[in-house]
Structure formats: C-alpha cells, structure tokens
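Only one chain is given next, in structure tokens, and it is the form predicted on its own.
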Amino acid sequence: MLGKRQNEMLKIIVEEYIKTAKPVGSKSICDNLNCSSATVRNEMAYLEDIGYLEKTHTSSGRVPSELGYRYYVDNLMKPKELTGEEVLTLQTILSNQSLELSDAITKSMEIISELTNYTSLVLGSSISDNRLKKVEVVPISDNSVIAIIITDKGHIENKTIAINENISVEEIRKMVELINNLLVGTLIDEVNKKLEFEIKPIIGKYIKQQEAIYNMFYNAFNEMTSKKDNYHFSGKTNFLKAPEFDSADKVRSIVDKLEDKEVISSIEETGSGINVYIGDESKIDSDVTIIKTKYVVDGEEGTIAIIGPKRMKYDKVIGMLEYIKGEIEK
C-alpha cells in the first residue's frame, strides 16, 4: 500500500488523465497538494519505479500504467452516483409495464452508451447447454396460440404461431403431449433431431394435421436454437471518439474482435459484483478496458458489460452498472 501523499497524487494523475488524455506534470499536483515541486518529483519518480506510471515520449509528465489503473480501481475509487436526470431517464426504460425485461435491459445499455462514449454490450446466457422441461401452448384467438418453451434453466421462450381452419387446438395439444412424453430432459440443440427421427415417424397415429403441425413446432425450437449468439452491441464504433486509437488500423482490429464470437462469447462474466478487466486482462487490446457484471433474473443470468479505452472513467461506469444491475435484480 501507498503513503496517504502518494495515494492522493496517484488518484490526481489517474483522474487528469482520464479527464484530458495528455500527459500530467508536476505542477498540477503542486496546486492540487500544495508542496513543492521537488517533493512532486520525487514521489512521482517513486510512482514510476514501483510500475504505477510511466512516461511518455513525447512529455515530460506521467501517465498511469495497468497496475496504477489497477491500484486506483482498487484502492482509490469510489463508484459515482447517477444524477437525477440519468435515473429518470432509465427509470422511464426499466418502469415501462409494456416492454419486455430483456428489451428494457438492452435500452438501457443503449443510453448509458450514449452518456459515457463508451460501447456497452448486453449478452445472454447461452442456451446450448438447456435442456428442455416442458412445451405449453396457450390459444389466443381463433387463428393463433403461444407456444411456450421452458428449459430446465429457467429460460422460457414465446412463440405466436398462427394456425389455419383445418387445424385444431386439440390436435396442437395432442403434440405438445408427445414432445412432453418423449423430449423432456433433451438439450435444446437436440430437440429437432429427436423430433425428425423419433416423433415424426409416429406423428400420424395421433395427429391428422400432422405435417402442417409438426413443422409448426420444428420451426420454433429452430428458430429458438438460432437465438443461441444472444448478445447486443450499442456504440460500437466510440472507440473512434478516443484520442488514442487515431489508428485506423487499431480501431478496425478491436472492431473485428467485437463481432468474433468466440471474443463475444469469452465477455460473458461467471463471478459476482462488478468487476474491472484493464488493459491485457481484457483479452481485446491493451488499451481496452471491459467492466461488466452478471444479473440473475427469475433464474435466467446474462451479462451486461461496458468497453472503452483504458482512460475510462471508472467511477461513472461502475456507478452507472451497479444501479442498473440493483434495478433489474429487484
């Protein structure tokens, strides 16, 4: 741990820096502490030995490395509280009765992306390793009904199917008894295999519409199983907004990166709280920054995560994904 001078001036240049992304000198932090330029020297000379900062080429000021973010995240940092204006504005999203949680959640990501500068990213919970608890179907009008799929995860999916005259409810029952007899306990990536080769070739003992209502419960666990890449970007393209990636080049690989799957896939978060992935750790770019963190909703998780420059601002993330993480988790 640092002394309390040391912490004071590491917190100043942390937060210089994120504020105007150039080089801090020593004589802010003299106006700021109020000693003398010989002591500033000094301590910053130390920060540097111990790897908290590092100097630039082209200043004769500090930035702050990974391990003085690190320190500062850690240590120094307290999380911001939203103001008045940015918790009404999300409490219009995450109140509104009409919209479904996953949609509330997602234009939520969508305005903190649109406050911070920042690429925010909303992520589901992967359903290839569901396996399926049960299939109701629910008749809404004389011409559609609900189908509902549960897995054993918690993760329930509606699909309005629209039937013709020629079918009846009952014979939809009819199936959704054979899937709940025979499928109960299938991983959902397996449900159309097992429904090809071990419900359609006696489908038609019990059914009389059975083509039409056969591929009506194929296309559904199809057209679920397709949703398994269940994520969403907002902002994407800020990176462009940061003064340190005037690359053309890096900017298109952290890009490519963020529509890799498998880079998309390896975001989603497994621990508790919020946490804080810099530089390296954030397996992206080493001037990238992820913060993210999991919710647990009805017993359906998925994550919700934050990506910017290493110069991001801390505290404003956290606070702003804490409150949406402590909404959404009422």
Second form
There are 2 protein chains.
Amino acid sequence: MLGKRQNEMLKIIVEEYIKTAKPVGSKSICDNLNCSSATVRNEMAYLEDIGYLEKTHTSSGRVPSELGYRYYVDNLMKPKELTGEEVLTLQTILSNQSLELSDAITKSMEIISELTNYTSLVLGSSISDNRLKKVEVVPISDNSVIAIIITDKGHIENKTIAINENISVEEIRKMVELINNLLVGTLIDEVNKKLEFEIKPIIGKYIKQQEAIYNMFYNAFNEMTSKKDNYHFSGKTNFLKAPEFDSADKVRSIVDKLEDKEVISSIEETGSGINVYIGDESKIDSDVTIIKTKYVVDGEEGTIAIIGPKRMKYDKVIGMLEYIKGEIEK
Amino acid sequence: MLGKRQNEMLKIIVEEYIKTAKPVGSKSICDNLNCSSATVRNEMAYLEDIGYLEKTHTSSGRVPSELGYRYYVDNLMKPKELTGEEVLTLQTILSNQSLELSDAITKSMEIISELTNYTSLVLGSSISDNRLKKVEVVPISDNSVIAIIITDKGHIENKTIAINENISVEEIRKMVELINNLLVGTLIDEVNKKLEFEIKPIIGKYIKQQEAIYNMFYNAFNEMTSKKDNYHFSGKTNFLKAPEFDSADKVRSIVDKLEDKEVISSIEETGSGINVYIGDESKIDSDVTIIKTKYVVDGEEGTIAIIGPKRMKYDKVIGMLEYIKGEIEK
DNA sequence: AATTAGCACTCAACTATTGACAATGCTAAA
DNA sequence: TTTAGCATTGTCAATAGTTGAGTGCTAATT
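Switch over from the form predicted on its own to the form predicted together with the DNA, please.
Once more the chain from above appears, this time first in line as the rest of the complex follows.
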C-alpha cells in the first residue's frame, strides 16, 4: 500500500497524463504537492521501481504503466456523477414507454458515445444457450413468407424467405407444425442438427416438396442462429482521434478488429459489476481500454461497453455506465 | 485522339503504376515499346501536356492523372473475364434457390470483396418512393408483437415492438385495420404525417388506449422507414492496406466516411451501366475509386459497388461487376 | 521528320552532426 | 527527510552533405 503523498502523486500524474497525453515531469507537479522537484523525483523513482510508472526514455517525464492505471482505477479514482443535463438527456430516452428495451439501451449508448467522445458498444448476449420455444410463419405475398423464431428467453429473430412457386403455403404450415411438435426445447445451436436427423427422415410422409421445404427452413435457421450481428456500435472512430493513434497501421489494425465479429463477440462480459480492461487486457490494442458491464433484465442479458484510449477519463465513463446499468435494470 | 504508340504507352504506364504504386520512369518501359528512353521521355512530356500524366516532383517518374485513368478506363482497358474457378464459386451462391435475392447478392459481393481485396457494398434502394401496401401485426408473446410493413414494390420491413400491459391485442388489431383502410397507397415518407393528422383525430371513436397505441405505431413506423441501414459492406478495410493510405489521418477520414450513413446513401447509382468514379469523383477521398452499377429486378432496385484505391485493377473489377449484374438481372 | 545519345540539372531520401532543451539520477548540504 | 546543484541522457529540430533515379534539352544520327 502506498503512503498518502504517493497516492496523491500517482493520482495527479495519471490525471495530468490523461489530460495532456504528454509525459509528466517532476517540476510541473511540485506546486500541487508543496515540495520541490527533487522530492518529487525521488518519489517518482520509487513509484517506477514498484511498477506504477514508466519512462518513455531515460530522460523523459513519467507515464502511468498498466499497473499504474489499474491502481488508479481501483484505489484512487471515484466515479463521477453525471451532470443534470446529462441525466435529462438520458431520461427522455429511457422513459419512453413505447421503445423496446433493447432500442432504448442502444439509443442511450449512442448518447454516451457522443457525450464522452469514445466508442460505445451494445452487445446482445449470444443466443446459443437459448432454446427453441416456437416457430411461426407469416405469408406475405405469393412468393415470400416471414419466418419467426421465438426462444425461451424471449429472443425473437425473423427473416423473410423466398419461396419457390411449387411450394404451397399449406405444406409450409405442416412443416412448421412438425417443428413445433418435435423441436421445441432444443438448444438453438442444435436445431439444425435435429432438423437434419430427426425431421428430414420423416417429412416424406407428410410433405410432397420435401427437399425444397427442408432446404428453405434449414437455410433460414442457419442465417438466424449464426447471425452474430447482434451488436451495435456508435461513434466507431471517435477515440481514434487521440494522439496515441498516430500511425496508419495502428488505426487500421484497430478498425480491423472492430470489424471482426469474432473479436466483437469476445467482448461479451461474463463477470458482474463494472469491469475495466486496460491496454493489452482489452485484447484490441495496447493503447486501448474497454470498460464494460453485463446487464440482465428479465432473463435477457447483454453487455454494454465503452471503448477508448488507455488514457481514458475513467471516472466519467465508469460513472456513466453505473448510471445506465442502474436505470436499465430497474 | 492519341496515336497508337501513345495509347500503348499510356496503357503500360497506368498498368505499371497500378501494379507497383511507384512513379514510372522512362527507362523502365523502353523495352516494352522498342525505343530509347529519350523517345519515351518526349512522348511522356506530350502526355503530360495534354493532362494524362503527372509528376510528383520535377525529376520524378510519371503517374497517371485522374484524366489519365479516365482515358484508360474508357479507351484502353478491356473488362477481364472471370476465371472458371471464380465463376464456379459465384454460381453456387447465385443458383441457391432458397436464398432470397437480396441475400444472394450480398453473399456474392462478399465473395467478390475477398477475390479482389477491395471493399464491396450492396445498397438497397431507398424506400422513400415506395407506397404502403399493407400492415400486419403478429402477436408474439404477452408483451410483444411484430409489426410488418409491406410496400407496393415488395419491400418488407419488420420490427418487434414492446406493448404496454393495458393494451389489448384486440385494440391493436383495430388500429391495424384502420391503417389498412385509410393509409394504403401513401408514400412511406408520408405515412407518419397522415398517421398524425388523419388517424390520430379519429381513433378515439374506436380505441380506448388511443395515446399508447398511437405512439407505438408512430415509433415503429419511424424506425422502419427512417432506417437507412439498408446496406451491407464487406471487407470494409481491405483496400486501406495499399501504400497510398499511409497516414493515420487519411485512414481515419476514409473510415469515418464509410461509417457515415449520409455518405453511404449518396453512393446510390442512378445512371445505367457500370460507372467508374475516379479519385475526387468518388466523394470519399482523392485516392479512392468507386465502381458501381444499379441493378433492377422485378421493380426492386439497388446499387452494387466496389470501393478501392484509385490505383485499382479496373479491368478485373469491371469484369466482375458486369458478370454479377448480368446474373442477378436474369 | 523521327529517334537517340549525352549531359547538366533537380529533387527526394538518406545519413550525419549539431545545439537547445527537458528531464533525470545522484551527491552532499540543510 | 528534504532540497539544491550539477553532470548526464535522450529527444527534437535544424542543417548540411551525398547519392541516385529521373528529367529536359540539344545536337547528332537515321
């Protein structure tokens, strides 16, 4: 544990660096601590020894290390309350009765992205642990129907599918009935396997255009369940304007990762509370921090996250996420 | 019109530059033209005079100007046929019966993005000139329904909406009936205006929870019709790996534009045929080219586009777009 | 009239070299 | 324990010199 002055000093250095992005020298902070630059240097050397600060080169000022940020977040920083104006803006969205919850969350996170100038992400939970509750089909026109899948946890996916002229609505209805009788309760991920091994062998008895109808459903399920697009970014490139992202390679590499569905779904938070992943821990880039939290509302889960530079206004962002999490969970 | 050798030369220079990204010097191409570097220099000076070539500095090799690319595309280049393998890959997608057309297009453009290493974009036409054909509502659970809008041109939009406990399905049904009686044929963009001025004043007679139901539909229409998200990118950052995108600012600025819905919807092509927008004409960046074409299939329109560096393999890309356009329009 | 060889010239790109500066670490005194 | 002082270190920006690829132009050649 650090002494009082050391705590104070680390806090000042981290916050100064967050503000200016420049290494912090001993002189610039002696006023705040009522001591000479030499004293500051001695303390700085100690903080560097124990791994909380780093130098960019032998004669440079100090920069917080990942450990330093961690200590700052865990011990020195207090989440910042939102301003009245911010609360107001968010309330108009959150209290809109006719917005579906997930839309309200997405909209609020859009606002937060604007307020902070970082990137926000809303990530619906993967539906792979959901079970099939019901399938419905709504005929739309002569050659298309909408298939709707409903899961036990309240997920609804729907997809318009084209139908081939020699398929009758009646036959589709029969297929739906079969599925609803035999596959309800199946894990979403396994529906297609069962479709293949349990339904396919027997549909010949009930349905003429077996092959076509089978394929139609198989494809529709495939698309709906493999659809990992269950996320929504806002301000995707906001934070890249920070000076640490000054090389084209770095920008490309980060943008690439944020385009990659694998990477995005790995952002899903499983722990509780608000979690901070600093630098390499973010799995995006050593200069990136992700702050995220899981929310649970009547069985429906999701992750909300803010992505920004490691040099992020932790207090502000954590404050906002706490607020949003609180609001949506009640 | 240029002479034979000048044509040949411009072609060589453009193609060489496309391959290497380095300004082309006189020496490097005299072999191809069977003449000395001095002769090449004379001709080059002429091509520069008439605006087809440029120098990056007084003693550098030549680089095609925008006009030069244009001349190349219009007069010197021949669209390249696809390889057998490429045709095969695309056919498996395009001939899949149970894929809705728009999905098939999206998938083929994904493939093309991979084959070319550029970015592909499928942009559904804006639905603002569509007219309302029918509204349907499917109850899903106790507190949600799916609203489906169908337009005269075959567009289908659907959205899950939350319902407030004191709204009965019966009342929603009445509202739908009202809409279907009074608003069919209205331009999508004007539906909400009519909803407000023609439906709202009279629903009191038929429906108890007027306010709530009205809001519910108003919001749903809003979301569905203002949804400009009717596009699909693939390989969004592919082409940014080219050496001309070497500054962080440039990369950011382009990525920003590709995130901007305004910019994207402005990519919609209105002309016929395959059109090439070189450099500044692309409206994205002076180093970017967009090649695009409109497709029309039973009244449904859309744009497919390839976005890449100005130094793009025009022959390959145009060949591919011609192929795809031909396939989907038949 | 078209082509070419030859030469002077230009500019970007690279490599040192330098001085100013902002920090540092360390020592010795307060 | 704190501080003043000083040698030391590495960055940054400016300057200068070198090289090489490429040009334009002129005069000779075909």
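Owing to the predicted nature of the structure, the values given are computational and were not obtained by experimental measurement. We call the rigid core the largest set of C-alpha positions that still match within 1.5 Å between the two forms. Residue numbers count along the first chain shown, from 1.
In the core-superposed comparison between the two forms, residue 83 has its Cα shifted by less than 2 Å.
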